[in-house]
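Have a look below at one chain only, the form predicted alone, in structure tokens format.
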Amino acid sequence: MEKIFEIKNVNLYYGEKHALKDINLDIYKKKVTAFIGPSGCGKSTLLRCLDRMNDLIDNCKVEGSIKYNDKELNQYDTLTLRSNVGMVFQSPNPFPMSIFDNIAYGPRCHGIKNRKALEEIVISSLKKAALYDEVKDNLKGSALALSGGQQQRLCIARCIAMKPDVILMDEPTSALDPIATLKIEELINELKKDFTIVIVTHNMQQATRVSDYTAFFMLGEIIEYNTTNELFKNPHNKKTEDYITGRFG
């Protein structure tokens, strides 16, 4: 199986706080990898390493090696990296503009000005995000008028419009109701045909439903990493077993 990220001996510090400890992990192409574990265990911190979002934090120091497509992450300029590695956040964050302009924003920033080309990108991205049928008659309407679940799918469409390799999702359904959550999970299962997806989730059932691989984090360390099926059915570490059976956390 082809690796897209190779993470070796990664330690991350916020000032004096040692937030990630000796992380070693391979993430595979066109698979869904879930990060699970209790709050504050390093899941989102590692996710933000993959598009160098931690670079924006003043007292953050990262040691070790993270390779993306066999090249060290810090050899990419951040604009190129974040075009290839998109992020969907916990709370939907549409821009205060029309549905169309939300999706067209990134492509326009990258120099695409032709209206027909932009229309094709917008329609294709909305279709891939399973939102087009719900908004096709209202593309000039405000994105802020959409429901929470629709806004999150719009943010996924906005990410897709940049044609990334990878979509990072930081608890993408934690602000959504069960029906909207189900739609996002169905969407993830569709998207992995075309994209590599890494998802942070506090919902273990969600990890079992959507992911191919799962990493269990605790106190900044990866306790266990395996296929999702193996990790949940036959955990090799007692801490993993205690967590997934509800005896801990």
Contents of the next structure:
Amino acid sequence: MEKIFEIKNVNLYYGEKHALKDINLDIYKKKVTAFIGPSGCGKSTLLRCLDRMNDLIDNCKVEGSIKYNDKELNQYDTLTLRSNVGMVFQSPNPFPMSIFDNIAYGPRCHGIKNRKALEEIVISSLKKAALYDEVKDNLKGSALALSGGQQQRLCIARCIAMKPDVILMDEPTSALDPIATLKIEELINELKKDFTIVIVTHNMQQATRVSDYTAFFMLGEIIEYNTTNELFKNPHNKKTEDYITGRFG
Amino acid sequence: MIKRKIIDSFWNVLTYLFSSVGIIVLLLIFIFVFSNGASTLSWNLITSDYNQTTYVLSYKDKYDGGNFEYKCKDDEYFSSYWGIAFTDTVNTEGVDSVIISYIDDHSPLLNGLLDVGNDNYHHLQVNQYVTTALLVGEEGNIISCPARKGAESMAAGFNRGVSITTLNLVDGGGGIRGSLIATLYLILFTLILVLPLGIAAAIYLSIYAKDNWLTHLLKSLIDMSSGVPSIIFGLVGLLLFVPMFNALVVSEGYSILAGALTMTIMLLPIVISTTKEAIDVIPKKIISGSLALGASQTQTTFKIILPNAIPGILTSTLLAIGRIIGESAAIIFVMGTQVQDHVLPNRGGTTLATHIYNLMGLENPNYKLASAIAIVILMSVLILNILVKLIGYRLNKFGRKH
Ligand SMILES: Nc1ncnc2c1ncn2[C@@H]1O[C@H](COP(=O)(O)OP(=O)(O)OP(=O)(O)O)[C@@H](O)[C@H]1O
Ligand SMILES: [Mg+2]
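Moving from the form predicted alone, what structure would you give for the form predicted together with its partner chain?
Starting with the chain above, the whole complex follows.
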């Protein structure tokens, strides 16, 4: 199986706070990897390492090696990296502009100006994000007028428009109702044919429904990492078992 | 229980009393300004020069007299002999005078009056003031028509005269055109300077600046400097900017440019803090959303941050304009108090506000003109404030809650 990320001995500090401790993890291509664990254990932090969004935090220091496609992450320029590794945030964050402009935003920033090309990208991205049928008559309408679930799918479409290899999702359904959540989960299952997906979730069922691999975090450490099937059926570590059976956190 | 009620209502009454005193005083000021200024305020006032041009004209040849016809309005008096109508009016300085309100197209006065000063023919226009006229009658008798006798006697005098020895005319004067233009210049130059500087500083402070003691110091300095009295800025302008422009040989003494620099320094804190406020309410997740798509910080600034800060920027622009219109102390120091009719950026001049200062410093303070200008100022400030409210109401996409 092909690795897309190779994380070796990563330690991360927010000022004095040691937020990630000796992380070792491989993330596989075209698979869905889930990060689970109690609040504050460092899931989002590790996720943000993968597209170097942590660079934006003033006092954040990363040690160790993260390789993306066999090349050190630090050697990529962040603009290229982030167009290859997209991110979907916890709560939907559409830009205050039209649906069309939201999705065309990334491609435009990377120099695509041709109206026809942009239109193609917008439509195919919306289709991939299973949103096209709902908004096709209203591409000029404000993105802020969409429902929460639609907004989140719009954000996924915005990500897809960049034609990334990897999509990082930080609790993408935590702000959504069960039906919208279900739609996103179906979408993830569809998207994993084309993309590598890393998803942070607090919902065990969601992890089992969408992911191939699962990493369990506690207090900045990875306690256990395995295929989702194995980790949930047959946890090797006592802490993992306690957590997934709900006896903890 | 009852005692508490009494105490409560006592404080209530006191509060109402004091606040109504404040409001009544404000109302009285408005009433004073409007009752004094409203009659003087006119389009003519806004478009005419402050300094008067006086003409001494004559029509030496004997004129046989036409039989002009004109349907007078109520307050007009027509001389059918010369084809000219007069009206009683109050000039921009508040003195009773006679104004030319109509000239017949075939009247000999239209282009036939000789300017005694330069021997050119004078083109007579309506809205010029007549101070005195000396005419010669059929029998060679002198007919004197001073303005103080009114338009009726002026028209009657003209009907009896066959030639005009002297006609003293006053064109314009007492207007605020120059001050208005100087104010607009000052606003324009100040905005050209203060907006780019202020917006750039606000973007730097809210987006790029590291969170350290220097930034904190800067922020508190900015907050503090909005409380500095404007006369201090005037001093800075007088000691720094006026000599600076003089050294650059663009100006001699006072100048509007120095005024604009002074106002820039004074308004920078306001522009920075309003713009910064507008930037700070843009949700962080939208900015990270842009960066996470691989947009650069510059692209994010221009495509996400600035467009969403526009209501704030507009608000700060309007606030700045309001402050410029209302400012006097700082401007007197760097632009002087001499009212100019030919306004140049590298010369001094008065804004509307300092025009009032000039008027009130005259030997006979001109309350009427001052009040008229005050109305113009109050109206502009009122309109600006309404606009600010409207913008805040219409364009604020995120609200102040986030
Ligand atoms: N910007 C930051 N500055 C300082 N400390 C931070 C910052 N972001 C996170 N931390 C700390 O790092 C630790 C890990 O945070 P992280 O957000 O990665 O947790 P998480 O596993 O995503 O939690 P949750 O499930 O609640 O989202 C927490 O203790 C948190 O307080
Ligand atoms: Mg998190």
